[in-house]
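One chain is shown next in structure tokens, namely the form predicted on its own.
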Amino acid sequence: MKQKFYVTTPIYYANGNPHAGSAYTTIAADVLVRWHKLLGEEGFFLTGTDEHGLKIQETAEKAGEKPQKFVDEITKNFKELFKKLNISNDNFIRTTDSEHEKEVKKVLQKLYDKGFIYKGDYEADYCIGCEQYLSKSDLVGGKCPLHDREPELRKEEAYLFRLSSFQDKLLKLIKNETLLILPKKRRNEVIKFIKAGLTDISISRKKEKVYWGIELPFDKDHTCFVWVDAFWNYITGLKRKNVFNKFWPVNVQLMAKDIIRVHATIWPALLLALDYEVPKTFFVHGYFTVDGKKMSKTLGNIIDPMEWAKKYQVDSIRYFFMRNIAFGQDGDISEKALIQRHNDELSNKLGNLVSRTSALAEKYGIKKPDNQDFEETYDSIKLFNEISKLIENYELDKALNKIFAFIDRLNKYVQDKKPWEMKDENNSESQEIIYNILQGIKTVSILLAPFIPETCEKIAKHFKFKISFEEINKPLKNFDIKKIEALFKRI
């Protein structure tokens, strides 16, 4: 049986258009699922939008629109961006989908019947921006550090979920790495947070205050608060495609560090309450700065990924996001850095290698050597295994670095051997050198395919080989090669 790989992004909150962070997470998930499919595994990739809640209700009202119309437009923009970025998701879930809402109502009823949900009063500091209650330790100078605003002290009738009763179980799962949290720094933060004590959390709001949400099946005066509704998408996204039994539990869930606490506590607690297996891995990536400064509307340095996608090649954007920042750490991005990597690495190194080798092949021809001198320092399977290990450890930037180090070696090999200077009568020596380079290009194209799929498919089509793991060590069959058009035009 084929191995299974299920990856998710968080569902993106539909109170505003997609930003650089949502593009980054989604590209990373796409790279992972494409890699596992390249290995011959069955993959499933879920993304989508979180469309209920007070923040959306207020934003829509401010814009003079009905919430449904408002989220329809925002979701359309997410879908358009992901299409533009060549994202290969298997499902795009919306929490306003009728099937999702029905499933969430069933879940709420089960939790209530089992005694995990009870009616009470909830009093705590609440940040509208985060759509969550904050503890005193979360505040900096009395304000939410993410939104720089003082939270509201709220006490209201609500239904609560018995999160506190799962404290010991969650600690055990995370400590023994049944639920693996990466990087380790984030795992340690979560353990410290849980040890400080989990309290029961509100999972409802009075409908008179928040009408834009799923109605509680056992109390029509309340709507479901974000957690049960949003988190359950990871289940309903599979069930809608009838593949839940095949792909659950999820292999890895990607997220930014601002939502790891709720993912590592409320989400697995809900699963445990209903006897589901917990996710295998949470991987937490960092935040961006732009030219060394925090991204903000005030500074006018917000990066719109759709604008980038209109100006630059999609593969250049995908490559830049995965190469420029160590996955799991904070990093800096800028348009200038994107252009530099496009020109220096994609155009100069990869593009020129493919272009010049195809031109040499057209001029001198190709011949499979009896004794491949390049093989002494180059083993395609060994290289593939090294890249595979880095990707399994979510070191995507290091994987790209290693692939481009090999591209550098190929370029040096061309320069050292100078096939255009060979003097043998029938070009036999030149043809053998060109063959070796083409074999290297084939390996590179297969390894880079999850990162820059469009470019690698162009190379594979031109040189007539398949993008698959099985092909990596096979000899080239097509010896009739013409010069390829430029893959990356310099900016």
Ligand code: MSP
The other form holds:
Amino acid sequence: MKQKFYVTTPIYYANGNPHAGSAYTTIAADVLVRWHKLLGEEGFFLTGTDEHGLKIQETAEKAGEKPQKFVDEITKNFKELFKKLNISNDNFIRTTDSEHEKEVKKVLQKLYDKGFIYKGDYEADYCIGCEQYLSKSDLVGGKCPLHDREPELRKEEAYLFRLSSFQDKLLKLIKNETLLILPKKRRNEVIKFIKAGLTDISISRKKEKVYWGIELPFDKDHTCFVWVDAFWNYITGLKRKNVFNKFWPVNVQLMAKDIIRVHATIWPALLLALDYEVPKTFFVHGYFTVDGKKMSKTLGNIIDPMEWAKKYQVDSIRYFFMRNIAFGQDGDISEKALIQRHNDELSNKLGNLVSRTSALAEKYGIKKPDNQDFEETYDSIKLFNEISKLIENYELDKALNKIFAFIDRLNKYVQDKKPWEMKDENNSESQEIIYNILQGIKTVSILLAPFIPETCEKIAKHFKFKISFEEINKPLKNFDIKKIEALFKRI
Ligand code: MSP
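Moving from the form predicted on its own, what structure would you give for the form predicted in complex with this ligand?
Once more the chain from above appears, this time first in line as the rest of the complex follows.
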């Protein structure tokens, strides 16, 4: 039976256009699923938009629009961006999908019937920016540090979810790694947070305050807390495509550190309450700044990935995000750094290697060496295994480093062997060297395909091989090679 791999991104708030942060997580998920599909596994990749809640209601009102129309517009932009970035998601879920809404209502009713939801009063500090309740220890100078705004004290009649009763079970699952949280640092933070004590949480708002949400099936005066609604996307997104049984439980859920706590508590608790298996892994990547500063509307430094995609090659953007930030750690991005990596790495290293070798092949021809001296030069399978291990450990930036170190070696090999200087009669020595380099280029293209798919497809088409792992060690068949046009023009 084929192995399966299911990966998700958070569903992004449809209260504003996509920014570099949403592009980043989505590209990372895309790289992972493409890698697993290349391995021959059956993959499923879900992303989408989170379209309910007070934040969206308020933003739409300010824009003088009905929330539905508002989110329709924004979601269109997310979809367009993901298409542009060559994102290979198998479904795009919207929480205003009627199927999703129906399913969430069923879930709420079941939770209520089983006694996990009860009516009470709720009072706590709430940050609308986070759409989350904050504890006193979260506040810095009385404000939410992420949004730099004072939380509002909320006290109101509400329905509550018995989160507290899951404390021990959650701790156990996380500690014994049934639910693995990576990196370890995040796992330890979550354990500390749960140990400090989980309280029951409000899962509803009065409709007169928040009308833009899913109505509670057992009380029409209340709408459902946006997170409960949102979490269920990870399940409805599969059910919509009739692949729930095949892909649940999810292999890995990507997110940044801003939302690991809710994911590691409310989400698995809801699943446990309804006897679902919990996710296998949460991978928490870092937050990045722009030119050293927090990305924010006030600073006006929000990067619109669509603007980048209009100016630069999509593969340069994908490569830049994955290479520039150590996956799992905080990092920084800037347009300058993007251009630099495009020029120095994609254009000078990869682009030149490919174009130079194809030109040599056109001029001298190529020939498969009789005595394969490949192993002397490099071992493709060994490299593949190393990259595989890194990707399994979510070390995406390191995987790219390693592939590019190999590209450096190939460039050095051409430089050292100087196939243009050989004077044997029929060029056969040069032809064999060129063959070896082309084999290396094939390996590189296959390994890089999940990261920069368009470029690798172009190379594969030109040299007539297939992007598949089985091809790595196969001999090249096409000996009639012409010079390829530049893959990355210098900026
Ligand atoms: N709607 C919720 C998630 C619900 S999932 C059931 C939400 N949406 S969000 O639009 O705010 O997206 C947050 C996610 O966007 C982060 O967890 C991260 O994946 C990504 N990022 C947003 N800003 C980012 C950075 N500055 N850096 C890295 N990732 C960032 O939370």
